[in-house]
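First comes one chain, alone, set out as structure tokens in the form predicted on its own.
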Amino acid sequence: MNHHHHKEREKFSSQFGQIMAMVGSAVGLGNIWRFSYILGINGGGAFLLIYILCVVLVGIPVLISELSVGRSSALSSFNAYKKLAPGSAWILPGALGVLGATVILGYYPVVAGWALGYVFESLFNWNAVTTNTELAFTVFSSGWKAWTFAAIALLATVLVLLRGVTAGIEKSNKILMPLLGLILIVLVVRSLTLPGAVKGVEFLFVPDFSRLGINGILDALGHSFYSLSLGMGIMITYASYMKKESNLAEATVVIVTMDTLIALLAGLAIFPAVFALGLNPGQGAGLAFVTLPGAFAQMPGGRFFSALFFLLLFIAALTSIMSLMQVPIAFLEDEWKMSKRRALLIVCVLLFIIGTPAVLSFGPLADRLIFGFTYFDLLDKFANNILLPVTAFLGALFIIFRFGLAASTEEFLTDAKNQRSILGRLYPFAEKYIVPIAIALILLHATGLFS
């Protein structure tokens, strides 16, 4: 007789709170830091168009399938698969999801720490930062400050997670997500009112397909997973805290709309400023930390807008670290029957171990390359180009061949009016045909077999 199961699984208290938590997970560094720099590298408007197409045809069906698996099993990613397909190899996507979340957690707090650190650098060390933005970032990211702020980001998350799903995750997202929206709108207004800002708007919205190669298309596809937190077991785990009567169709539409809208707003906050001030949009990963402080320095009140921008980036990162950490924690709670406290402690110690070399990748370990990548880049590439797509691919096969498209669709469409909706019709088709083919292309490209 198993005595662990009389404790009822915690559920989100309201549809709004639960959707905010999922939006908080989906809206992260992916929308602001990563989206802006890969859009910049891939030449703007055409990339945006392909990205939105990927979100609709691949992102939405994968999100729906993960929500249906999580809610129908009421378990976190690994155990959801274990329950729905006992004693089979189908636990693999569940296990890979937990691994993916853990790998991303190796470097996510590092970038969150940069953001938090830059809030203070903007307020108290502005002249040093803007005299030479590139040097300032190199010094900051390679020193003790970077590690300290990464640790603070991690510990801040732990304090929230200790309070549980409703009092911790749900409550903090209810406050932080509207705050993030507010800050973003202030920054967009500032950026759009700069003289010459229209060039940035054109860059973002006027597609020029000559700038987009096959790499850009696959970047867009890969980024749609990253941005919506797919293939990391997050949406399965969060859905396991959803009440049975919650509306998955509504949740899907809101999550995807908010996620895409915030990426667009981030683009509108960043690119008009970059173009108005004559900077390079294709700067790469340093766009937010090197180019933007330089842009802010040239505008009145720049120090204040800079602090605001990095606060926004930190909030976005924080709400995503929460959801990422909930994956290994829920795994330890569900699988090893651990208390939340002990699970948190174990995950935290593990993350300090795998995260420290990620911080050091910008200092002492900068020249230690593994397969030609720094440790930091290796974590990012391994997660984004391999773990996430493989997990989503196996998840799609699981839905098609084991769980059943019909069962998944039924779990998703609780009431009849949703069945006739576009989503109700798009889902089974896209999940069966578009998703596996699209992901197979990402994987072939990532392994270099298709370039």
Ligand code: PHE
The other form holds:
Amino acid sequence: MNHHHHKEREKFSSQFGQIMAMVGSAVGLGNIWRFSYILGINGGGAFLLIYILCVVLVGIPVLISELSVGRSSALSSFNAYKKLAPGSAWILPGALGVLGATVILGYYPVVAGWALGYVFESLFNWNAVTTNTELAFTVFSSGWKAWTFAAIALLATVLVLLRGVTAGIEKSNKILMPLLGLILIVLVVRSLTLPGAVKGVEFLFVPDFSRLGINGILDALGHSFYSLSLGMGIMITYASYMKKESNLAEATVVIVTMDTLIALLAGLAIFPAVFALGLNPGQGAGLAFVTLPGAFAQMPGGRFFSALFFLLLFIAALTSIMSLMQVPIAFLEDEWKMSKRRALLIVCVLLFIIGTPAVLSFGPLADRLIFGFTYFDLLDKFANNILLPVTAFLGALFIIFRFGLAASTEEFLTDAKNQRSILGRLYPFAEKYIVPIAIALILLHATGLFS
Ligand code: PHE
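Okay, that's the form predicted on its own, but what's the structure of the form predicted together with the ligand?
Up next: the whole complex, starting with the chain shown before.
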């Protein structure tokens, strides 16, 4: 018998640390550019209202269900389902979670690499970047630098994960998340004090319901999953390292509040600057790397603020990559009793293979379309529009029909303080009646059957 079998599972050492790790996972590229961008095209404040509703009615119950599955089984996604429903098809959401996390890992580090690269471009190559921001980004993302910085981002993640859950994931998040908050506040103050900033604030908060259609509502629902890192086994895996006595209600409330707050602050850092300097807020994916450097170029100390912004983006991405990578790592450790070193090595080789074409999608492979998408976009669409909602849907059915709402709620309530909480009382209802219907709608929307 393998000696790993008897080893006790490593546990987070403090409530603060484990919450920071989960906030670190939730707060990522999604909060900093995706949220602001889809909010912009869907009627600003109107979208914000709907988004918050989705987070409360659907995001919170799904987060609670994932935390309860992870902590009660003390195993990573796939093995959690396997333990709670032995020998049945219910391992499917677990397997899809591992697959989803791995697919996202194929392209997410590419964007993290751009962010890290732009910290250096801002500091040492500022004139070249700002002469023509669009051309500069094309040159950067299609060249050797893009691959190198993505590899550095992955290597940094590997170094953290090698140290384990407490000394690696928990400790780095305890430092990086407060640092991220600090940088964000500096940038918000800079942006809001530019003359003309108020137009950007209006863009964010003033509702325009005429621009919010059914597509916007489904976007809001989908983004609430993406932003809270749900439906890919991440929260299940992280919760498997939580001690039995830790307070899940508090964790839920803090994760959701911080994730939403940081998305709003990021919007307040980006849009007032974009509007004050008369740039186009509807750039979409190019907003962060094409529009913003142009905005920074026009303000005093712009090079410095630009470097800070991209550092913020890099930190946000890095702590999310950690959580993504821990899913296949923990799977290899739990399922095949692999050592952490070997698991990391295997995942890195795999990522080299699936990630390299993602980098090249902006260079030599830009014209190689698969189903009309570049390889990079294909990974993104496949994971977010298909794998993620299917996994979340099956996960919800698992809670309702197999694990049981009562067992899940009981796990959630182990801390005595939770027993009187409103969350504990509303959770079973929302999980049973709202969640499956909402996710089914996202799925139909994603497949084009309902839009
Ligand atoms: N929740 C992270 C974000 O908002 C994104 C993420 C997605 C993280 C998928 C891990 C996995 O950007």
